[in-house]
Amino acid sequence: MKPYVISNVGMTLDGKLATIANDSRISGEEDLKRVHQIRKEVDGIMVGIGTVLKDDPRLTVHKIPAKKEDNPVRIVVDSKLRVPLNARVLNKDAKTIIATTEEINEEKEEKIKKLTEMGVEVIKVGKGKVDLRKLMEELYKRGIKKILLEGGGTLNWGMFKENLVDEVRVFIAPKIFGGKDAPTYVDGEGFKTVDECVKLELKNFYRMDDGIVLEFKVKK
C-alpha cells in the first residue's frame, strides 16, 4: 500500500518553475492559498533536499487560517544528508522526516544523532540513492494516507518514473521565463518514448489569479 500522491506545481507556459536566477515569483496571492489549502487537507508534503537548501522553506500552512495541527508531517528526500541543522523545516511547527540512503559512514551517524534529538525521524531506505517506492510503503505504515508533493525537478522525475503520483495539479502563470538551466517541472534522463510517458486525464480547469490551473488524474 502507498500514499495517494498529489502532484503541486506553479510554473510559467514554458515549464519552468524559476528564473536562471531562481527568481521563483510565479503565484499570484490566491494561487498560493489554494496551495495552503491543499497543505491543510494531506497527511503529509514532501520535497526534495535541493528545494530546502534553495528555498529554506517552512512548509506548514500559514497563507490561510489554520493551527497547529493541521501542519501536515514533512517529509524531505535527502539521499546524502545535506539537510542544515537549522534548516527551517526542522523546526517545531510538525514533524519532520528526512529520508536517505542506507549507506552510513562516522559523518551521517553523528548527524542522524543530531537529527533523532531535534524530534526528526530519519528513514533509511534504498542503496545509492533513496528508494521512492520503499519510502511510500514506510510512510503509509505511519499513517501518512495523502502527499502533496511540492518537488523540484528532480524529485518530481523520480515520483513519476516510478508511477508513484496519482493526481496532477498545475497553476499555468502567463509568462516566459526561458532559459535552457532554468528549473522545470520534471528533469531527470526523462522518457525516451512516447509509449513509456506518464499519461495523463483532464478532469478540471478554472481561471485564478492572472493564470489557470490544470487538474489531472494519473492514467494508471
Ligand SMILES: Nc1nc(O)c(N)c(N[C@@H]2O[C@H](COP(=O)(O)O)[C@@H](O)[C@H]2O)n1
Second form
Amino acid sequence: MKPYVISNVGMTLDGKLATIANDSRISGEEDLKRVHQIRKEVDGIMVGIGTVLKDDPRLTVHKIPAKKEDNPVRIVVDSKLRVPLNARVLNKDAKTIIATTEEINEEKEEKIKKLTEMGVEVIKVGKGKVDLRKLMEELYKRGIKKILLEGGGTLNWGMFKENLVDEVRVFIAPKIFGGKDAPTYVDGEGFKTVDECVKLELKNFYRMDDGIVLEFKVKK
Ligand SMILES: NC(=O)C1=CN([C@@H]2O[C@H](COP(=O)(O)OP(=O)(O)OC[C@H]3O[C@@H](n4cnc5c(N)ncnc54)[C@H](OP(=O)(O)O)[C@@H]3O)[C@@H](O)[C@H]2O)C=CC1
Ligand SMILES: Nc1nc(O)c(N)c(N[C@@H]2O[C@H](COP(=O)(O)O)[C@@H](O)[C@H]2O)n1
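For comparison with the form predicted on its own, produce the structure of the form predicted together with this ligand.
Next comes the full complex, this chain leading.
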C-alpha cells in the first residue's frame, strides 16, 4: 500500500520552478494560501534535498490560520544526508522524516545519531538513491496516507518515473524565466517516447492571482 500523492508547484509558462539565480517567487498570495490549504489537509509534505539546500523551507502551514497539529509530517529525500543541522525543516514546528539510503558510513552514522537526538526520524531505503517506492510503503505503514509532493524538479521526475503520483495541481504564472539550467517542473533524464510518458486527465481549471490553476488526475 502507498500514500495518495498530490504533486503541486508554482511554475512559469515555460515550466520553470525558479530562475537561473534561484529566485522562485512565482505564486501570488492567493495561490500560496491555496497551497497551504492543501498542506493542512495532507498527512505528509515531501521535498528533495535540493530544495532544502536552495530554499531552506519551513514546510509548515503558515499562510492561513492553523494550529501546530495542522502541520503535516515533513519528509526530505536525502541519499547522502546533506541536510544542514540548522535547516528550518528540522525545527520543532512539526515532525520530520529524513529518507536516506541503506549505505551507511561513519560520517552518516554520526549524523543519524545527531538527527535522532533532535527528534528526527531517519528511514533507510535503497542503494545509491533513495528507493521512492519502498519509501512510500514505509510512510504508509506510519499512517501517512496522503502526501503533498512539493518538488523540486529532480524529485518530481523520480516520483513520476516510478508512477507514484496520483494527482497534479499546478499554478501557471504569466511569466517566462528562460534558461536551460533553470529548474523545471520535471527534470531528470526524461522519457524517450510518448508511449512511456505520464498521461494526465484534466479535471478542473480556474483563475488565481494573475495566473491559472490546472488540476489533473494521473491516468494509471
Ligand atoms: N516553484 C515551486 O513550486 C518550487 C520550486 N522549487 C525549486 O526547485 C529547485 C530545487 O530542485 P532540484 O535541485 O531539482 O532538487 P530536488 O528538491 O528535486 O532534490 C533532488 C535531490 O533529491 C535527492 N534524491 C534522492 N533520491 C532520489 C530519487 N530517487 N529521485 C530523485 N531525487 C532523489 C537527490 O540528491 P541526493 O543524491 O543527494 O540524495 C537529488 O539531487 C529550487 O530552485 C527550488 O526553489 C522547489 C519546489 C517547488
Ligand atoms: N507553490 C509554490 N509557489 C511558489 O512560487 C514557490 N516558490 C513555491 N515554493 C515551495 O515552497 C517552499 C517554501 O515553503 P515555506 O514557505 O518555507 O514553508 C519552497 O521550498 C518550495 O518547495 N511553491
